[in-house]
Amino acid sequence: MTLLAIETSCDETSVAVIRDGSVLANITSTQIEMHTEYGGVVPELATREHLRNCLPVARTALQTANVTVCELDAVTATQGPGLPGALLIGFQLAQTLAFVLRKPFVGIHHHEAHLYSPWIGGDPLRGDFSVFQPSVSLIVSGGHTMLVHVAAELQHRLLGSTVDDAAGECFDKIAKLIGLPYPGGPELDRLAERGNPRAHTFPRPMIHEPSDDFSFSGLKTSVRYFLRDHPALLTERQGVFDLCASVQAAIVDVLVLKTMKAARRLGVRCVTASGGVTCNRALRKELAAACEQEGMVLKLAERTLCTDNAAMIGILAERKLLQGCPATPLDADIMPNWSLM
């Protein structure tokens, strides 16, 4: 089976070619520099760039994979959630291609693709579900933070999610308060490496709550008031390092402790993590230490698959088709607010 996959849910135009579980090409055009001057993604600009880039990126992906459109057996694209205008570009391009080729079309849930991305790895990248096992999965990025119980392949249920800010959003907003450049999360991670995570004590919201939900808006507010009362700290190099490390420790503690608590409660022996914030070095390190202490298996998404990419969309679509899931109607619409069940 050979599939063309398209991902345009936010500010990455990505197209991948998948054949029999292997990623033959995964080409991504990023818009980070364009949105930097605005301090965040501007939906109208993102949509315009997807419109400009989608066809050239698709051609490059096909050329890289040495595959022609006539060889495709199916076409897939992100159906939601995401920015409406951005989703439309990739989704309707994929629908059109499937209609012209008279091939099956599959609309994929963006979060669900992240959910199964830890099972994609190797060089070249390949989906390996032969070692799949039940897990508690942490999906964490700028737009979402959630815990999911995966009982079996394609069988999962949402345990909890953020009630306000996502963890990645908290990273970025606090980085902006500190004066770090956009995107702030990765820069905060870099500076935190040189700081003392115990220099300042910030709240760990909902860390002892019985639910699996998250909350990070209170932490953001706490840092805002802290900087109001200690403005001179930002003029000290080590002070900035320590602040970044302390903020990062608060966020990571919440993510790790709530993930491990859910895994113990459900009796699973595997934990997975995916999404853009999974690139954070402290999170990867602390999850690894916690799983080793509990004797659990840890599966982390490859760093190249943590951010938005079409490879995970294509691999999941292929798995769905192989397991007999029905194709998506060609007159289906995007679902910008699609929730993961």
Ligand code: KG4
Second form
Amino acid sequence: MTLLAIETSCDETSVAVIRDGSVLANITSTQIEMHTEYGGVVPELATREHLRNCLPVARTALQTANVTVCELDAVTATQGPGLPGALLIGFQLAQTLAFVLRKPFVGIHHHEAHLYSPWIGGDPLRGDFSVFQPSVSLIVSGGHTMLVHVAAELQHRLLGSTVDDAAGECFDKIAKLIGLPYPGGPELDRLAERGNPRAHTFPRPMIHEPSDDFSFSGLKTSVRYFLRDHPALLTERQGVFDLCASVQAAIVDVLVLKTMKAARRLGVRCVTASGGVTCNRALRKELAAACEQEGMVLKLAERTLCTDNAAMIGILAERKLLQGCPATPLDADIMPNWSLM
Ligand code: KG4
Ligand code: ZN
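Take the protein just shown as the form predicted on its own and give its structure as the form predicted in complex with the named molecule.
Then the entire complex follows, led off by the chain already shown.
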């Protein structure tokens, strides 16, 4: 089966071509530079940029895959959640293509697609889905932080999510307080490498609570007060390195402790993680160490597939069609606030 997949939920215009579980092309045009100037994603600008980029990126993806539109068996796009204007561009293009080609159209839940990204990358997929399930999956990015129990393929339950800021948002907001450019997560990760994670102790919010929810806004506030009381720290290089390492340690500790607590409680033998923050080196290392200690298998999305991409949308759509899930009607609307069940 050959599918064209489109992802435009936020600030990446991504188009992939999938065939029988293999990613033939996965082309992403990022808007990060454009939004840097504003310190965050500006929805109106994101929408216009998707409009400009969507067809050229689709053409490149088809050329890279050496596939023509006539060879497509289905078309898929992110239906939600995401920025309404941004979603509309990719969703409408995919619906139109499906209409013209008279092929099935599949609207995909963005977070559900993240759940499947750790399996992408082998040829065709990295292992059999069933071997690694049930699992506990951490989805962690600038817009979301959640834990999901995946009982079997296409069967999942949301365990908990952030009650305020997402972990990536916390990285970005604290990086901004330190004076790093947007998005500050990757830069904070880079500077933390040269710092001492035990130099300062910041709160690990909600780690002792029984729920699987997260909260990161208190950590950001605590760093703001800390910087108010220690302004000289930002003038020394080692001071910045130590601060970055200590902040990162607090965020990573919360993510790892809560993920492992849920995994132990539910008795799963596999943990997976995806989303932009999964690029973080300390998070990857600490999750690996914790899983090894517990005798659990860890499946991390490849770095290039941690951030938003159309390959994960296409892989999930193909699995859904193969499992007999119905196609999405061509008059279906986007679902900007669609929550994961
Ligand atoms: O998944 P993503 O590309 O977009 C959504 O938010 O959906 O994730 C972007 C987020 C940003 O907050 C960015 O700072 C964070 O992921 N991020 C990182 C790293 N790389 C990306 N945070 C910490 N360390 C990193 N290496
Ligand atoms: Zn995402």
